[in-house]
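Here's a solo chain for you in structure tokens, the form predicted alone.
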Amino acid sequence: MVRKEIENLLNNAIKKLGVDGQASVSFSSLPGLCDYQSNSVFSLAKKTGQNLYELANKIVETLEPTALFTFEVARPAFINIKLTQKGYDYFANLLYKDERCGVKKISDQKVLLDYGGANVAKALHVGHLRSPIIGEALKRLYKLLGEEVISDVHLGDWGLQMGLTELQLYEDGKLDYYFSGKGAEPKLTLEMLNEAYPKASARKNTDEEFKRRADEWTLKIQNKEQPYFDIYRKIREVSVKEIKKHYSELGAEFDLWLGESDADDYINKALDIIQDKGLARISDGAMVVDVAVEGENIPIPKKSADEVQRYKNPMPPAILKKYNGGALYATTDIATILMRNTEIGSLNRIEYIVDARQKNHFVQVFRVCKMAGISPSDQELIHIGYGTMNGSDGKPFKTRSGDTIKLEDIINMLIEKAGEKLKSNGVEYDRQLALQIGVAAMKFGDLSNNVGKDYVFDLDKFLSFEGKTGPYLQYTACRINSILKKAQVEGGQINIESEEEKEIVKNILKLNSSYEIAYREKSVNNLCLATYDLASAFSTFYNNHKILTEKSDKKKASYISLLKLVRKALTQALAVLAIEVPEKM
């Protein structure tokens, strides 16, 4: 908002001077010196051959008169810009009256966001946390900035885990009814699945015959043979019910609850397209597509910055059909892209929020889709790879015994820890409130890190009501709500007088800029930081000014409007992060 105003003024002056080029404006790197700065004269002078300092002064002297800003040249050619008193008042009231608090729509693209990715028949665990947290935030960000977003959970429900689970249940005598027709139909439960899959998964690594039978069982499910397919559907129903419950507790909402199985009808269509293009070949009985490009090397992640960069062999071929005709993850992902482009259509982008370790898989899938024309040439296929959530030892977060922690246990731990924190603050325990605070702590702790980086999961630190944490932001919003409720005064014209008030306005403007940065980087860590900075600026203002006891009606009305502005900016940012604001804390 403000940067655009300043850029327009500067560019009009540059145009009048007949200089080829445009100016850009950024927030000041020295906030004590000025509010904004432009370093564009360096590149402009290079084009014209003019003296840096002289050109900067000419631009400032040619500016149209304005009461909102002051411009000053600092050697060698920096243009420093400050908001005037009138400028602060003008922009504060403009933000206050705007429903979106000054956040502009920047795109009208149609996007499908693929996140969540839970596997049916497997208990959700800590490794399933980051995808719904990051995906939900990006979805809300894209929507705020004007895009049409369709979210799909894309369940893993068509792979080997289904055959493994069914075969183990069968061998444990839990499926006799379906094959003999005798006795009463058993009720398949989540407990049965949570016992069967880990058991089968461990067996396949040591029992080759069991693994071979599981492959055959999986193929029968994929061919929709009975009773294998009916059993599969019952397992899916039980599992999805639990997945929906946990994703709901995390605040993740999906437009589509589709899985790999829903793309089954498109598998043969996709394979036909690929074969018709002459892209497929047979290797050891399997159908593959070569996707490596000339000169390609795959970097091996370095363990330290000083380590010599090493490379793997070129990208291996994408395997689309097993030796027995069964489909693989790459097959269903390619078929899913074909399904989405056929049934939804007009998608500018398809984005996947999946573990960074799946990078090569998506490179293969995307290349096949582009080579075969399954994805239009102007459609972006993007993999947003996230890092791992680690324990204090820097290794992936696990129990003390080394087991992977279940998502249900994580959620219960969040509730328990948040409940203890509430009790220590003298707040009566409430499970829903504890869930809101615990989830906010975890989300902010996650999202405040760059999406591609690993980070340490430190719940005690995340749950603090002070510092850069989710509960601190919730508490700030709650405190504003409490003040406004007690004030019982309508707001009025905002008049910015103190430095603390100026800091609030500047931080709202910085927060607004962070949305575009988050959109560009596909990571909301800057948005998290800017939200915290605004909350911190408000706290400083609150500690230094008597709002409810202010004697001047005009000043009090201004304060109330400023509080409403802060609340609107904070709640809008928290809504993007999918962090709820509790009624009390």
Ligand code: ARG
Given for the second form:
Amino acid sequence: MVRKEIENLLNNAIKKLGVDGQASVSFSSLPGLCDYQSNSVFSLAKKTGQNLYELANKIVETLEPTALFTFEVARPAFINIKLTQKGYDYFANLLYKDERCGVKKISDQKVLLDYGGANVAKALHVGHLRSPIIGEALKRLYKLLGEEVISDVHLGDWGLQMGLTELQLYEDGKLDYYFSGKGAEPKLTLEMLNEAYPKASARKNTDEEFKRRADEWTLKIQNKEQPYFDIYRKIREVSVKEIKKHYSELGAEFDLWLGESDADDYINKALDIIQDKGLARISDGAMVVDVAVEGENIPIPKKSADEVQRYKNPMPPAILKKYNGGALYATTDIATILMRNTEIGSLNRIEYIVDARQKNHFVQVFRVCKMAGISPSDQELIHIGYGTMNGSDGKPFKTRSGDTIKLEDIINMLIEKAGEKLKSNGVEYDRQLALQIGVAAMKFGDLSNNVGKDYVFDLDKFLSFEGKTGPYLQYTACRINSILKKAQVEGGQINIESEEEKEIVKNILKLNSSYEIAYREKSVNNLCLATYDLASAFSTFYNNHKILTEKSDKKKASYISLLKLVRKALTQALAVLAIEVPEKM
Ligand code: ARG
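Coords for the form predicted in complex with this ligand, given the form predicted alone:
Below: every chain and molecule of the assembly, starting with the one above.
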């Protein structure tokens, strides 16, 4: 809000001078020198051919008088801006009174977010950890900034894993009741699924015949043949219950609990559209759509920075029907877009928060949808690809024996480690509290990295109560709550006096602009940092000022309001990151 105010002042002056162009303002890169700066004179002068320094001075001289800022020109043509005492007071009180702490709504688009993406019948593993964390934060960010957001968990429930799991259960004699009517109806449990899928998945790689039969079973499920389909429904139910439990522990909430299978009615419709447009061809019995564009080569990821960039073949065709007529991952994604555009409608954007390694898949799906008109040309289809969560060895996070880690184990580890931490801080163990802190540690550790980058899962570091961590932010919010509870004083007019108070105001303003940066970058790492900076500015203030014992009523009331302002700004930011603030810690 301050930047806009300064930009308006500068632009009025620029207009008055008859100069063509606009000024923009940013936070100062030299905070000791000034609070804000504008470097726009460089480009403005280029247009008019005027002397840089002269033009900068002219603009500053032409400004309408204001009590909120001071302006100074620094050679060659920087305009340095400082908030005055009055300016600090004015903006602090404005922020304090604003329900949203000065965060503006900037978009009214309607967006569908596809995240979560757990697979039915397969145990949730660490690869499914980032999507709900990032997706939930983006959803909340978009909503705060004014958008209408619909979240869909898009379960993987229509693929080969269904056939593999059922066939394995059948071979292990667990499904006799359904096929020969022998014995009582079995109770399908999570343990049974957790055993059957990995077994079948490994077997399909070495046993051709088994793989072919699993394809067959999958097709039977997709064609809703009995008893295959009924068994599938039961498996799905058991799995979804478990998935819901884990996502709720992670604080991920979904408006829609749909899956690939829900788009089944749209598969044939989508394929008809694609065929009518003449986009499909048959290759080795499969139906494919060529999506490569002219001159396209696919870069092969470099193993080190100095390696020469190499390329592989153009984007391979999207396969929409298997040799046996079965649907594939791309087919269900295309059908789902058709379903969303038919049943929900007027979506400006559909965003997928999915592992970056699925990039090609989404390129294929999006291209087919655009070529076929399944996605209108003005609809944005976006894959927000996240990097890999690595272990301390820099390789994808695995168990010691090299197996992928189950999500459940990670959650238990978070609880256990956070519990130990609490104990060593003298706080009584409480599972809920340990979960809150452990999840916050995980989330902040994840979200404070740019979304596309790989990062190292370092739980000890993430769990520290000091430094750039989730628990530190929770702790700060708790501390403010407890001071305010003790204070028993109503707040009053805020008067900003010390440098520490100024820092708080500046950091709230920075935090506010970080929401827009996060929106633009589709990554909340900046927002995480700005939230930390505000918490840290508060700590510095708190360490240097006595609040509860302050003698002057007026000053004390001002402090209390400032604290309430910090709490509001912090809580708002933590709510976007989906980090809960515990009662005490
Ligand atoms: N189930 C998929 C997987 O485990 C992720 C789903 C992502 N969403 C999508 N619309 N494809 O890889």
